[in-house]
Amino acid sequence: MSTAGAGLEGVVATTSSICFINGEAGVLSYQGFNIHTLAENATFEEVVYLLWHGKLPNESELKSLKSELTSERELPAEVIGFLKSVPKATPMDVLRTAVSMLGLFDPIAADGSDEANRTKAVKLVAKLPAIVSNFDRLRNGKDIIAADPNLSHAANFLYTLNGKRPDDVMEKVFDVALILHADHELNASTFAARVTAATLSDIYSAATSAIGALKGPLHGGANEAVVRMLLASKSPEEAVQKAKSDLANKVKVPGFGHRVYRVLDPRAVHLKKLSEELGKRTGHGELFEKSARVEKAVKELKNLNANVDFYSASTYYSLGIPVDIFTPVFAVSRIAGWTAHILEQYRNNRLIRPRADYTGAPDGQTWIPLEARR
């Protein structure tokens, strides 16, 4: 039997249509559409929908979609009583529980038909949005906010949120970091989420075992601890001067390297240009500056590029997104990537089952008495 580096590190675990990446060569791709073709060109509607058939939407196509998103934003009732029930709870913990009980209120929950499952994908993409938002709003005394039809599910995601119905600048930005942070093959979370599947357990585990996965620091909670490094620091200056000090004590600086990645990281590029963009629409041009001097001090200093963590950092903060529910929003983007990955299982399936390599004492060992152990 083969074995396995640590972490499964270059293992082939699947086949899969639905992402492309090329770490030395900086390269992601939906589908065989680039990530900067998308980014600047589709919207996440768009993309949820190519994640899950391998194709653009045409005109009608793209239209039913959005009016399947629109009309699952709601949320049941119960789900409603657990938001106010805990509002000094960590948000993700709070998203990881509603969204398993969006399993027990849905009636077709435990339908396995591919129709059933396409319609409970859209579900999830639609409601983890309405999760996460009207969380924010009960546990600060807040009113929540009904949803816009015709609003988009970004912009949507950001009125329920802030109250406040976003300029297009705003929405775009939004919209894209939303593509960005769609898909990105089998990271932990997905993975998670395509182990679950497996067992042929119902897609509502499979996205609650996904978001267990993202709820960890070495996946999830970069872009958190990324803000508050800044946020931090009164200055560019002292930004550039904390970094070098964590580097040069071996201490980690958040929102650089990739375990996939040898170069920069392609959703980076554009995470970059929006915060500076929205750096300066809202106030908060000093984040960026601080962003932009501490990724080339670390770039000159160890050689590490940014992630799609680091600058997506000042982004949210700039929207006005709390902190603590940075790695929430992250969920409520990958999501669609998630949900693809998990019809994929379905529709080719095999029960995930590694091997490990044993290192533990040889089979034959003697059994001692309990009075004589020691």
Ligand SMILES: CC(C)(COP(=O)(O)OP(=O)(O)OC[C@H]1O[C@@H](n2cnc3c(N)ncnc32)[C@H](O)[C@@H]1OP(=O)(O)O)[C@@H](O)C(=O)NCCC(=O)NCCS
Second form
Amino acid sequence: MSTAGAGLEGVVATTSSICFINGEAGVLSYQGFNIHTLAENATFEEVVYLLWHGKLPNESELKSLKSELTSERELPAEVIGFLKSVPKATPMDVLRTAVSMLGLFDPIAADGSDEANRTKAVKLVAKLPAIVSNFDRLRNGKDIIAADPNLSHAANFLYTLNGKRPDDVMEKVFDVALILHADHELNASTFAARVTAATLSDIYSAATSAIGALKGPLHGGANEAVVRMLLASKSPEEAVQKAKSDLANKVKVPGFGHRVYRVLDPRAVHLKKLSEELGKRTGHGELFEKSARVEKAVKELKNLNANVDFYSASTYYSLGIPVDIFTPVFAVSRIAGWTAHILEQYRNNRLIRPRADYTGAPDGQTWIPLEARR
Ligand SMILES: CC(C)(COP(=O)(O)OP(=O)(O)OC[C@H]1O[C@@H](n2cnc3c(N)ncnc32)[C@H](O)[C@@H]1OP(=O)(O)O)[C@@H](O)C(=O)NCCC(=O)NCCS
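What I would like now is the form predicted in complex with the named molecule, since the data block earlier showed the form predicted alone; can you produce it?
First the chain shown before, then all remaining chains and molecules of the complex.
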């Protein structure tokens, strides 16, 4: 048996046809479609179909996916009751618990057939945005806003969150942000989802595992940390000084570095553009200015590139999304990739069960009675 390096770096753990990354060249594609092509041309609904089916939907396939998604946007009453009961809880904890509850109240939760799993994947993609927006409104003492079936996935989320239908630009920006976050090969949360699915546990359990993994600051939690860092500085100069002192003290600057990319994360290119455009439009230009200055300084000092979380932070802020739901919003998008990977795992399953290189005491230790132990 050979031992993998720390953090399984460089280990190829499965085959998958969903997502391709070349970290040296900065290439990312979903089912063979380059992320730049998708960001410029696709809608999030088309990307969901592409991730699940390996091909772009034709008109009737897209229409039927959209109608399935819009018909599944409502939450079970029990889940709404739960959201009302925890106004002070951390949004990621609420999301993780509510997704687990969806399984509890879905009569087909335990049905492991392809058809049932596909139906449950639709439910998950449709209902995650409702969990996040309904929770945010309820904790602020506001009424829940009913989904509008005429709105796209992206527009409906912003509408049910802010109570205002977004204009075309805001809708487009959020739609592109959803596309850019939709999948990323065997990132920690997707791997967690696949490990759970590989035991032939149900799709809700696998999605719950993924949300738990996404929550951490080394993964999806970074976007929130980025905006808190930017908001804590009064000026771009102060933001740069803070980043420099973090680097000098060997403290990690959120939104930089990546396990796979050695060049600029291709998603950051789009998010930077969106952040700049939206910042100007919404009066948050200084946040973009701070971001751009910090990016330059960190690159010069430590040769570290911005990752997907760095510019998604200022983009989400300019969209009026509350800071503590940035990571749940990441999940609203990544559920597309998680479900694609879970479905792929079920289709060609083998239990995922690696080994550990044992470093403990040798076998055969002498048993000491409790009263004799020191
Ligand atoms: C993403 C991340 C977890 C990858 O981790 P990893 O592949 O295990 O890389 P390491 O943490 O071992 O970092 C390698 C080196 O780069 C440095 N580094 C990596 N990310 C850094 C960051 N954000 N700020 C400062 N230094 C960083 C490490 O200190 C280390 O330097 P050293 O070799 O001098 O000790 C890591 O870059 C990180 O913690 N980034 C900040 C959190 C973040 O933005 N996460 C979202 C990822 S999409």
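All values derive from a computational prediction rather than experimental measurement. Rigid core here is just the name for the largest C-alpha set that superposes within 1.5 Å across the two forms. Numbering follows the first chain given and starts at 1.
Novice: Is there a C-alpha shift of 2 Å or more at Gln365 between these two forms once the rigid core is superposed?
Specialist: Yes, the C-alpha moves 2 Å or more.
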